[in-house]
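Next up is one chain by itself, shown in structure tokens, the form predicted on its own.
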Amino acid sequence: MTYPKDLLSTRAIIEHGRYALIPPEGLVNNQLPFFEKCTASIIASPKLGASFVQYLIEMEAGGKTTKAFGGNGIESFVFVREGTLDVIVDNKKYELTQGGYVYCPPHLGMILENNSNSNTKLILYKQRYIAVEGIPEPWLVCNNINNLEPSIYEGMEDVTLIDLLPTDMSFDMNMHILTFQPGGSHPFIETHVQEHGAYLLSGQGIYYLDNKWVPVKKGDFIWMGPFIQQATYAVGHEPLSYIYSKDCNRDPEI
């Protein structure tokens, strides 16, 4: 780090309880218990207004967790942005490469290990599972996005969607990848009860958040709270793609 050559500035927008845009510039690394040789940026938590916690993790060669992440009613999800990762769940090892992921149900926890010779970059996520009487708990899911077939989104040929988890009632959340070719957009401005945590994997765009148009690009994280108006246009020369969480399949309590 060196002294800045100009006035300090940021693209970050934080509206607690409503929405947030968090660019990679300005992220602060945190040391977490039971994470060895890891740096972590906490990009969403209940302190922001989210019902989940999401992290960007960089795990050095030989890095690992020394205690299971998740379990005891907490469901968890890990996605490999760069590098490789071994995920151990219930004494079974899953070997992930870039684009690989594991969803761990709430009765199990996951151990993460980087047994390669280079750093690994991860998206890590956890939330408390909402059980429903008569509906069985979800199951472990391990896959890679390169094995999944995108579907056309809302009938628009230049926008595709990938569901990373089953659309089964046992799951109270899903992870999706939405990709817009340059010039692509949502079909309308969405307003809904679900909240999202979206990490931009590629491209750039203009995102509509709470009646404001906001420039976004690769590496940004967007948290969208319930009922916040949202939509995007992809701009530039490459597709705008992001991985995002969604709560689903549950009736709101009163």
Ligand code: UGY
Given for the second form:
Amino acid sequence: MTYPKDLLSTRAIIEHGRYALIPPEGLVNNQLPFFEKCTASIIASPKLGASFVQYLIEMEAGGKTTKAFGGNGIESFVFVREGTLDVIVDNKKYELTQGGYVYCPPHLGMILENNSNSNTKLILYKQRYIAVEGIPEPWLVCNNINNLEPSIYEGMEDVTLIDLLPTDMSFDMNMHILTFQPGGSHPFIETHVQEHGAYLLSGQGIYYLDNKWVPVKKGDFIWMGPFIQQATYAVGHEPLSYIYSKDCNRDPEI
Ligand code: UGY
Ligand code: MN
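The form predicted in complex with the ligand is what I need now, so please give it after the form predicted on its own.
To see the whole picture, the full complex is given below, headed by that same chain.
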């Protein structure tokens, strides 16, 4: 790093409690307890207004966590953006490659290990599970997005959706991947109670957030709070694709 050639500027937009756009250029690395040979950027937390915590983690070769992440009522999720990862839950090892993921239910925690010779890039997520009497707890899910068949989104051939977790009442969250071919868009501007933590895996677009159009691209993170107006048009030459969280299957408390 050296002095910039021009005035300092940023595309980041932070509206506490409403929404945020966090581009990769502004990310700052943190050290976390029990994460060895890892750098972590915390991209969403209750301090922003989110009900969950989301991280971008880079694990060096030999990097690992030395204490279980999640458990005691906290459900967790890890997705491999680049490289490979071993995830150990309940003494069982799950070997992930790029596109692989593990969802860990709230009574279990996961240990992460990079046993390869190169860096691994992860998306990590945790939130407090909302139990409902009479509904069984969710179960561990391990898969790779390359094994899942995308479905056509809202009848639009150039937009596809992948659900990473089961659409079962036991689950109070899901992770999805939406992919828009250039020129593709949402069918309408959404306004809904659910939050999203969205990480852009590829492409470029113009995103409608809180009644403003904002340019976005690969590597950006968008937090959308409850009832924030949202939709996108994909632009450029590559599909716009993002992985996003969504809370589901629960009746809000009053
Ligand atoms: O599932 C969703 O709510 C999704 N369509 N939202 C979004 O892409 N902003
Ligand atoms: Mn939405």
